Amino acid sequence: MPSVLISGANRGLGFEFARQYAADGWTVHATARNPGAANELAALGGDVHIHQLDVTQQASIDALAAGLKGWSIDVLIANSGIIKAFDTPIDVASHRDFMEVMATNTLGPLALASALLPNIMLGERKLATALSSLMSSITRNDWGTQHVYRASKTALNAVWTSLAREWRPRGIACVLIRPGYVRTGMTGGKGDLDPPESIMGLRQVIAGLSLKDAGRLIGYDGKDLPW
């Protein structure tokens, strides 16, 4: 069966990949930075392995790279994320809040996608997603606010973008992926889905992909956001 990894998969959307994927018989590697608490995760059954994994701490994405070698990832999903500073003002955001969310959401991804170079070649399907967001879009920002996520995310989307040129002579898909506005705890249970159907739209996209869609920016609903 094809092997998926999915990074933050103890709550929220990366639960729900974790579940969907391992419900249709796929070997599920999950991480969290707390494995003793991933209790949902731990009650799933089927092919979950968990993994402990800070995308934040370079440490522990080697220890997790060790732990896999050898392995075949079919599909990275760099789902880890966080938000801080959500409503504060653009001009008095603090320092330390910039770059705590910029180490999770767009430095963690790549460091993540570095480390498991080898595993996704070894993989038939060859992908490697990340997780973007509306809050992406220079385009569609027309209403300001939540200026540190939406930094961190626009960040992500040049990354992996880049990424998505250098390694496409490899035959490696990189394809940033929205799973919509969902309700879940990051969003204080605000939204227009819920995870399971966010998440459906989101699998039946990666099913989809290919190398030609390599740097491309796509919601759940298979529409391309610009960015």
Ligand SMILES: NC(=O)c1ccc[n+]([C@@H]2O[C@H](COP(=O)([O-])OP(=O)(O)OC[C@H]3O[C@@H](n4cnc5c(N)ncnc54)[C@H](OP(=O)(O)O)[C@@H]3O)[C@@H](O)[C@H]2O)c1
Contents of the next structure:
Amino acid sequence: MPSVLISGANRGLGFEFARQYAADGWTVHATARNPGAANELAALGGDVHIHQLDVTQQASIDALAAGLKGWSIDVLIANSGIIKAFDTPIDVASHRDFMEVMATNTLGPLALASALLPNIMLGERKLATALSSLMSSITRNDWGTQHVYRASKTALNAVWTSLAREWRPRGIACVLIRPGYVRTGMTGGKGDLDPPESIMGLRQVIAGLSLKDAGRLIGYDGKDLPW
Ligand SMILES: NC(=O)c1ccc[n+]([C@@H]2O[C@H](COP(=O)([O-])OP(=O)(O)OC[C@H]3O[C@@H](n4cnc5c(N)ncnc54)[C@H](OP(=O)(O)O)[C@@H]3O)[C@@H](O)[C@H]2O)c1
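Now show me the form predicted in complex with the ligand, since the one above was the form predicted alone.
Entire complex below, previous chain first.
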């Protein structure tokens, strides 16, 4: 069966990815900042391997890569993310919040993908995906709020499309995926969708991806999002 690595899989969308892939018989590498508290993950049946990972800590990323040496990863899902300073205007957002959100949402996925390149090369699918957002779209930045988060996801789009260009010659497709507005901890339980529906849509998108899709930003509904 294929294998997937999902960061931030102890709750929210990451957990739902892990649950659905495990139920389908995939080998699931599920990461959590605190594996000891990942009770729902631990209770999943199937071929699920739980790993410690904080994407802002290079030592943590290095330890994950060392532990996975020789394992193939067909699909990487760089899912972990945070939101801070939700209502804060961009001109007064704190440097500290900005750096933390950028480190987690932009640099974290890049560092993770880079460290796991040997594993992705061993995989048959050779897909590296990252969770972007409607908030990443500059075209659609027309109602305010979430300015720091928006910047981090716009930067993620830039980083991932650069990675798509770099890794295309190796046969790896780097693709940005958008879950929709989903009821999770991040949204305070608000949203248009529950995690199962969003993730079923994203898994369908992922199942159809190939190298020709490298550099795209595709929603759970299969539609591209304007940059
Ligand atoms: N929900 C939505 O409507 C929506 C819409 C668009 C995009 N997204 C994106 O989808 C992804 C998942 O969102 P979600 O709604 O499932 O959020 P969530 O419920 O808040 O879960 C976030 C996950 O990321 C983990 N995480 C946070 N910082 C981390 C770090 N430094 N290192 C490793 N893991 C870290 C969290 O771990 P802890 O439990 O340890 O905090 C948790 O597992 C995010 O990238 C988000 O930006 C969500």
